[in-house]
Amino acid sequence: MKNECAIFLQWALPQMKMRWSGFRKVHKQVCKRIRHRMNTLNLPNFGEYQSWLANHPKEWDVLDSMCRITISRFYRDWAVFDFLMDNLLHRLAMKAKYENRPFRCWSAGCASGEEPYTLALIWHFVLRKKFPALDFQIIATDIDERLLERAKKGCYPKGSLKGLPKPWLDKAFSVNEIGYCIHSSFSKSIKWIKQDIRISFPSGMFDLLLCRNLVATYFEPSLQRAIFNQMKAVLRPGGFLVLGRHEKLPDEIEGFSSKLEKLNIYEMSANHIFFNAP
């Protein structure tokens, strides 16, 4: 049956606290993995795989690992990074400097590292000279150890870098048989951590939290609410949460005092509002 896998996912995803609507446009990537797994198990159809899940509870962990979407690239959603570069990062850096502490960012669901490396590039080329003594830290987390190892190596196909300004590409990358490899100096500010956002968070407080195309896309509403409420505890007052361009916070989430509508950037409540969205 042509839609057999889609029907299977509509049954299975809610049982893993995920939602079909987030996977609708990308489910073929997941279905390809599942079909490969079924071939490995010598299961002829999705009905047999459903029975296999019923009889082998640990298989749910395998299925969960096959439902990870890994689409990413440097400077993804350029308007978001332009706004961070031109406005938000400078203002948050000023606040961290005034409070005499590190400026900390968290890239949640960092995949192969394109997002945290983009932040590192912006800091190096645009902001570092303005804040030479400020300790700029990026915590990059992902559940997939394979992707994190790829991120640590920092080598990418040319198509992943097409959003970067050419001068940055020329200065920050070397080209070899593997692809475009970012210079090791740009990873010094990044700490890579294998972590499942559904279970645990990195320690400490953050000025900026990027959680794009993850929680608000793929997880069911109750799990979204639980995670975003926990995120409030690790965002500094006046800090910011950045979601994907087609995402939004659940209506029940309180504590965010302002919102940049077009870019889905939310500010944590603070007595002093450090940034006012236009």
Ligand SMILES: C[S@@+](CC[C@H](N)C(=O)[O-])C[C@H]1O[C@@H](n2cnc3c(N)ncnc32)[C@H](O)[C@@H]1O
Second form
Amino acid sequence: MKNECAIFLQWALPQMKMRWSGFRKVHKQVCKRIRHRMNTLNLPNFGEYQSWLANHPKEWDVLDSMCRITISRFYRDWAVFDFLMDNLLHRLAMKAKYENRPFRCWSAGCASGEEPYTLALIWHFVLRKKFPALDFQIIATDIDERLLERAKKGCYPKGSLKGLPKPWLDKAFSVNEIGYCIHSSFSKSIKWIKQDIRISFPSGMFDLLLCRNLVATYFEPSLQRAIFNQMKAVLRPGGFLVLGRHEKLPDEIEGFSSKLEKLNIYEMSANHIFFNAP
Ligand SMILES: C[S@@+](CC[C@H](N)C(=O)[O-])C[C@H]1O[C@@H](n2cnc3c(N)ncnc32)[C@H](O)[C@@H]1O
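With the form predicted alone done, generate the form predicted together with this ligand in the same format.
The next block holds the full complex; its first chain is the one shown before.
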């Protein structure tokens, strides 16, 4: 039965423009959902589920929604956030201030808010005092409505907050029966949007785009190329794209002038001209 699900996914994922290699280590949670679905439909094995998909094309949307990995945590990959805090955010904020405009970040695939809230915490505790008049905005998008609702509530189990400095935890969260809840003031700079990154992007231009542990892990190369090429059109010249620690841009993507090795942070070249804004 175990192998059956892996074999099924290797057949089904490419048909949804996803890749098995991204799911290999985490497929068990997807298989659990699919088995639950098969039970609900009274289908005894994966062969029957394949036939069901063939006869019910809308089932592909259900399968797509079961193939989402929602793991995240605050300050995930600390070296990346340390670098943002000590270096990039300051540099980008200076530029936005000089150009007399808001400083805009996009967290794409924001899960339950761990990533955008981490940015908001860094801004609040480290940078805000240096740029008191700067309008700092975070757009946080995810395809999953339930995750966004959880993000808006802002309550987390202790385990997902392990990466945060203790003084921040003490000052920014209160503990109650649900868990550790972030003070509502931290969501003031965040706008939550339900969006499928394969179909649409938030409007406007961004200084910083975090697209971690989503596109470059789970989507097949042709879809990755299409999305990253469109992302170039919403990144300001001199802006940065941050990928996950185990991700990289497909080789064919041009327009980034440099890459900060190891951290997988790419700088948008200052003189790139785009004709393909989505
Ligand atoms: C593994 S989590 C990554 C969370 C966070 N970026 C991080 O690195 O910790 C991937 C997130 O992408 C979201 N996602 C999956 N497919 C998506 C799509 N097509 N459009 C937007 N978000 C999607 C999932 O719901 C999930 O919250």
